[in-house]
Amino acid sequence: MNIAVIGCGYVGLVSGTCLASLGHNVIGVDVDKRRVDSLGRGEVPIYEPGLSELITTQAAQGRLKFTTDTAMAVQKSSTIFVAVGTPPSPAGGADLSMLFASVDEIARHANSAKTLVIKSTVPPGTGEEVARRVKDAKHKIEVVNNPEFLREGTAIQDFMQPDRIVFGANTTEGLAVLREIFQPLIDRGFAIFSMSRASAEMSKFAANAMLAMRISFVNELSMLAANIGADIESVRVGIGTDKRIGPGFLKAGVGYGGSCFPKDVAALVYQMQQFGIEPYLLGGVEKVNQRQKLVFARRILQSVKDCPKPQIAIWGLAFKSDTDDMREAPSVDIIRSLVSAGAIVKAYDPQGMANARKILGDAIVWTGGLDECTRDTDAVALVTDWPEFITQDWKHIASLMRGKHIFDGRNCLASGKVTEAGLYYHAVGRPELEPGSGRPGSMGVVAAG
């Protein structure tokens, strides 16, 4: 089949590098003519394991390439994702004017009857603003909703080996589409939901709010536990080995960050109280989001408050490992709040820095490697779990500080080491270890530390 992808974003290039390794010919649009150029030489803007190969692959043979040609890219082709960003709005809820943008595009440049997928994710009912949007066109345009479930730093696998693969349609006709594109994926087995469009853009919505509202869960819990002196990790594997509840999605940290989760919880609050339904629950999962944070980086000045000119190490950036995004990372706001009190913060994260330096800009000292970064340093926060981060000789770490106090903000570190090296080990919901003490009566088989 003809596809064109309209958006070379996260979402649109790693969609439509997977549907040509399916065998599919596949132009992707951008408007970013420096995107583009960049795309066909080889470049990839972002960083996603296996995507710049998986890329490079596909344009060799032929059924992967780019433009910024709208009109080339719908006339030549019988099928058309959108997958373009939808960003909060200032008003509340999401900017939807890009997709609109692109879908009165297609709708004009349209030869022949086209199908619109619509793969931006999008509040529930907009399938039904875009039907309306394109109804007079000159030839027929059947709108479907076809919504991502990709994680950042699997994107590929997530695509090729789907734990579900959600169609939404209102027409037999816009099901079999959608089918046709997607058949090698069936073949294999992997689980097809049809359902209508509403249905399927809710679903989208309602998965990120669930993950986001785990997360919150287990944060809020932490700090009782900090509190009463229980360990949050024991407390996890307590409750995530019952079946009803599982283990995802339950580990205390910083907060949630990403393009996904803060955006889609705003929105879907926003449209909740749109139709007077007051989001009790939703609305205070973002608002733990944020307290977790901060909470987080008053514990690190609290360790430096006697320290003249305090200087702290903060490893990681990214929002999350094995990527590069900064959007809506938990490291900015912990950061700020830090610099805001006057300490010093030199920074480190192995793919995201020069993302980082367009948000922190000279605020912050950057650093070239982890023993850069924590030289002279009264205290160390680890805000990104990158493995190599986790597996640190920390008797070198311990000689190359200052300090002694190591913050781990994703309960990832093994803490008998930190605490062997002479360090004080400070965890997100874990009891406070000294130098040398260990960590008595935690699940050590099966939680972290």
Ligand SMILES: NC(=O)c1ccc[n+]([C@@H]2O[C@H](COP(=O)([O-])OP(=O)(O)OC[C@H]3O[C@@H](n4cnc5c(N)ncnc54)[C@H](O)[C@@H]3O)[C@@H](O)[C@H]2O)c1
The other form holds:
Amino acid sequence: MNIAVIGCGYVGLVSGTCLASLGHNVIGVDVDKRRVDSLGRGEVPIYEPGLSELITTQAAQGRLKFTTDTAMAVQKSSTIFVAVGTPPSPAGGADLSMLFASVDEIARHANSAKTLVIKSTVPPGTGEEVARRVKDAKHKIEVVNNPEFLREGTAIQDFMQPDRIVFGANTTEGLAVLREIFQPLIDRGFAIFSMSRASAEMSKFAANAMLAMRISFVNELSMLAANIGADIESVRVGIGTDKRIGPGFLKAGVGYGGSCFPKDVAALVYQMQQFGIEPYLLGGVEKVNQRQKLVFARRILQSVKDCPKPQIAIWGLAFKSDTDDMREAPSVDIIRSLVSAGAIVKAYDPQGMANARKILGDAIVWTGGLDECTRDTDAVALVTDWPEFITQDWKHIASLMRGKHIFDGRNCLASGKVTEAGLYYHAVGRPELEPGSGRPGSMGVVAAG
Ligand SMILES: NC(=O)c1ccc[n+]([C@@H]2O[C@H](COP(=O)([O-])OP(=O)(O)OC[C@H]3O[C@@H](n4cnc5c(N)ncnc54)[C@H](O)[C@@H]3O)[C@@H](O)[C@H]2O)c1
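Next up, the form predicted together with the named molecule, please; the one we just looked at was the form predicted alone.
Below is the whole assembly, all chains and molecules, this chain first.
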């Protein structure tokens, strides 16, 4: 099938490339000319493991092209995916202006009947509004929804080996097109769920809100655990092994971030309020998340309160490992709290530095590696769980530091190794450990999301 994908960001690029690898002819469209030019040169503007290689292969086989020319892409394609951003709007809710702009362009340029697949995450009911916008187009435009559940860092695997694929269509024609596109994955046995457009839209929001809720749930409990001497990591295993609960997204830390959870929870809260429904639960999810970042910063400041000009190393800036995405990254609020309290912050991230610099500017000291970041600091705070941070030689780290405090914002470090090196270990919702001490009753590492 000839497919256009409008928007070559994380979702558009990954979906377009994966659709090409399923055998479709794909034209990726973006308004950002620099982005399209760099893709044309084989340079991938985002960091996503495996994506660059897959784009190169698909482009070489002639199945994947990039352009800024929406009209051409729409006219050459029978199906158009829209994967533009739907950021938070200042009034609350989702800003759908980019989505509507591309929908209007599709309607204007359509030269035959088309299927418009909304891939962007949109508030339930948006498909209805899009259908109204395109109903007077010269040619029939069928509007369907196909929410994307990929996670940055494992995006290709998530697209090609999904837990499920959701088809949101209000007509059998729309459903048939989606089936044809995803037939190679249907043949491989992946689960497909067909439902109404509004249900598909809501499924995406509900999934993100549920995951955010689990994170805030465990983060709220982590505060109590810290006060009563319980270990939230033990509690996590104690509950996560219950099949009714499951282990995913129960890791305490510095709070959720990224381009999806914060904005989707906020949009859901807003939409519920529009209908006069008080979002007791989701409002709390947001508040817990904000508090988690500030409490973490406060604890770091407390540990260096006797240093006249404290220096703090921030290990990791991206909202999670294996991405360069800084959108709503917890590191930003944490760093701003530290800086506004007078601390000198030095930071390092293997992939997120360029994007972080656009947000934080000259407020902090940018460093070229972990040693430089750590040297002469009073405290080190791990904020993103990059694997290279976890496998440190802690004696070496201790020798670089001026102070002795390690803050593990992701509960991912081997605490015994840290304290063995003569350092204090502070985690989230776990007892504080002094230099040389071990963790009583430690249950070790358990795989969980
Ligand atoms: N990033 C994720 O992990 C993820 C996962 C699932 C769903 N989503 C959803 O997918 C959507 C896209 O997210 P993203 O992270 O890929 O966004 P992004 O900001 O990385 O990419 C969007 C791209 O669309 C382009 N664009 C904007 N208007 C355009 C237009 N009129 N024509 C052509 N191109 C246009 C922008 O230049 C940009 O390159 C959002 O709704 C998001 O919530 C994101």
